[in-house]
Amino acid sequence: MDKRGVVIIGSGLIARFHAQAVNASDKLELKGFCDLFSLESAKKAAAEFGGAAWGDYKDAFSAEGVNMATVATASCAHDEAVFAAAEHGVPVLVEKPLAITTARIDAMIAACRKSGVPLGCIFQTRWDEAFVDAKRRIDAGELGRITYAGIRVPWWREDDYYTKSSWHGTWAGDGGGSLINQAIHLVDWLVALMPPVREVKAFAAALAHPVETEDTVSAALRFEGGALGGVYATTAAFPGRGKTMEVAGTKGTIAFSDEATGTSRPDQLPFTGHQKCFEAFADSLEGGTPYPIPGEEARKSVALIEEIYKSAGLGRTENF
């Protein structure tokens, strides 16, 4: 098949991962960067990675050869980019979280459904061998009756991760703190592998950083069917350790841990997961296997996060 022409919305740190993933693929071709807030930044990214630079959606989405978009903006701006893609008929793949509230996600899904535009979310760790194996074993019933499922993300961020950003650790920009930003990949695993959560009891606090949201969350869960579970997420655990997940049952247990320490260098993460994610989305557009994380699936992690924040009594609202 012909290469998919990709425009990247945004030109910051995450956009660099997108650009590397696109340029490493023989299924994709980077057409350029669109940045509504800084055309100069888009030009710098284009000079480094290739393609053109645009300062508005209309020019980017109508450019010759553009037939796929990835969104790498601040979380609060994801929905605006998706609405524009839907308006111009461009399939769109969005960084996690799909949006910072389920209300916004519902509006994005509705807009894409109305225009017939495919919408997907980037949870690149769904392609990790550990997740694939866990899903196979659970779906096959190898664990028996599942009795517990829990995740831990004990990471660290320096203060400047928040103070040098206009949106990290804010309700309006990030939609929360350590839970929705750092822990959401394992929250996504939890909702993909387990039945829906029926009850949440949670605590959250800002214990080590100057944030208006939270840097530490602890929650107890009860799943449909009776299994219990837990969520622990923080950016206040110096020097940072690898994230873990455990799913226990009457016939077996899955225990996952990684080597990433979650320190203050997210720029050092690999882009290979993004590449697999992008290529799976591109294949789905050509009639291949449906993309496994459409808008409806991506909504589940944000819905659980909302329930945890609500139980913890944090000041999160839908009205940003």
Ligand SMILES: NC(=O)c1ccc[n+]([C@@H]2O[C@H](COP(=O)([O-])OP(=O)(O)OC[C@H]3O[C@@H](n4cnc5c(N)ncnc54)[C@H](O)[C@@H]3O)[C@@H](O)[C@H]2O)c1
Given for the second form:
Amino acid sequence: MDKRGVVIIGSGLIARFHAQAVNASDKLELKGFCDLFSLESAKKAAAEFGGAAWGDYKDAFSAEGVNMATVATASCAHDEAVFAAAEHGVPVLVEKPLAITTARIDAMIAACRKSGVPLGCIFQTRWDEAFVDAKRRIDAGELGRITYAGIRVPWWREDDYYTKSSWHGTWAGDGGGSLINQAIHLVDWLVALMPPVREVKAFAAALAHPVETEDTVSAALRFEGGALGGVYATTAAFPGRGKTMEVAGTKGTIAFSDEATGTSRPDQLPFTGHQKCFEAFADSLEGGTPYPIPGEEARKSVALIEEIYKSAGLGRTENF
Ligand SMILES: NC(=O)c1ccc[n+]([C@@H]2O[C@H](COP(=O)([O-])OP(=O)(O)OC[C@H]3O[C@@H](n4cnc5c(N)ncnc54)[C@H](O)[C@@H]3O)[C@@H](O)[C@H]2O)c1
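Next up, the form predicted in complex with the named molecule. The previous block was the form predicted alone.
Full complex below, order starting with the chain above.
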């Protein structure tokens, strides 16, 4: 099988992990970086990791050998990259959240469907053993009747995480704060493991950081079928603790806790999860197992997040 030629859209922090994941894979080949915001930054990334640098989607998507894209731009700019990929017929895998609103996601799904371009979302923790094991046990009915499912992401970020970024913690750039940016991986686990959420009662506030969005969310959930649940997401819990998930039932309980004890800094992530994610997408393009997080699946976490923000009275969706 020929290697898939990958263009990385964006050249910031997570794009570097994308590049390492691509370079470590024998199924993928890095063709270069495209950054509409900063060609200089794309050039630096290309010099470090390989490939060319482009400041224009057209040049990047039509470059020789490019037949897969990963999107690693600020969350607000995911949709425009996907529209361009769809226009050029390039299968596209996008960082979480797929986009900052479900309205944008719907437009992305429609554009990809129209041009027959596969669209997937990067939730690299779906390949974690803890998730795979939880899904197997829940699907097999090992927990009996599920009575509760909750997640907690009690993290800390310094103020400069927000003040030095043009988009973190803004409605227009990030689509929210601790919930949509940091806690979304576990929100994704919840929506993948549980039936749909039917009711939400939530509070959200900016308690510790200079953000226009929230830095702390507390939500109570009721799932279809009656199970109750909870979401706690924050970047205001110094010094930060590991994230946890609990799913309890009449015959068993799953209690997940990761080992992160500090601030869970994004620059200290391993790239191996991304590699598994990218290879699963590439395999699906060769006719292998369908990629488990297509656009429709990735929409679910953003839809729940929208409901939580709405219940908390943030009126977020009206800002776009
Ligand atoms: N999967 C994960 O665990 C994980 C971890 C961190 C970040 N992310 C996601 O990756 C994406 C990028 O995050 P990052 O930390 O690399 O961000 P970053 O600020 O370091 O980089 C953003 C990149 O997007 C480009 N860009 C394009 N349009 C932009 C715009 N309108 N505003 C600002 N920048 C723009 C910038 O030039 C830069 O290359 C986000 O969607 C984020 O949610 C995922």
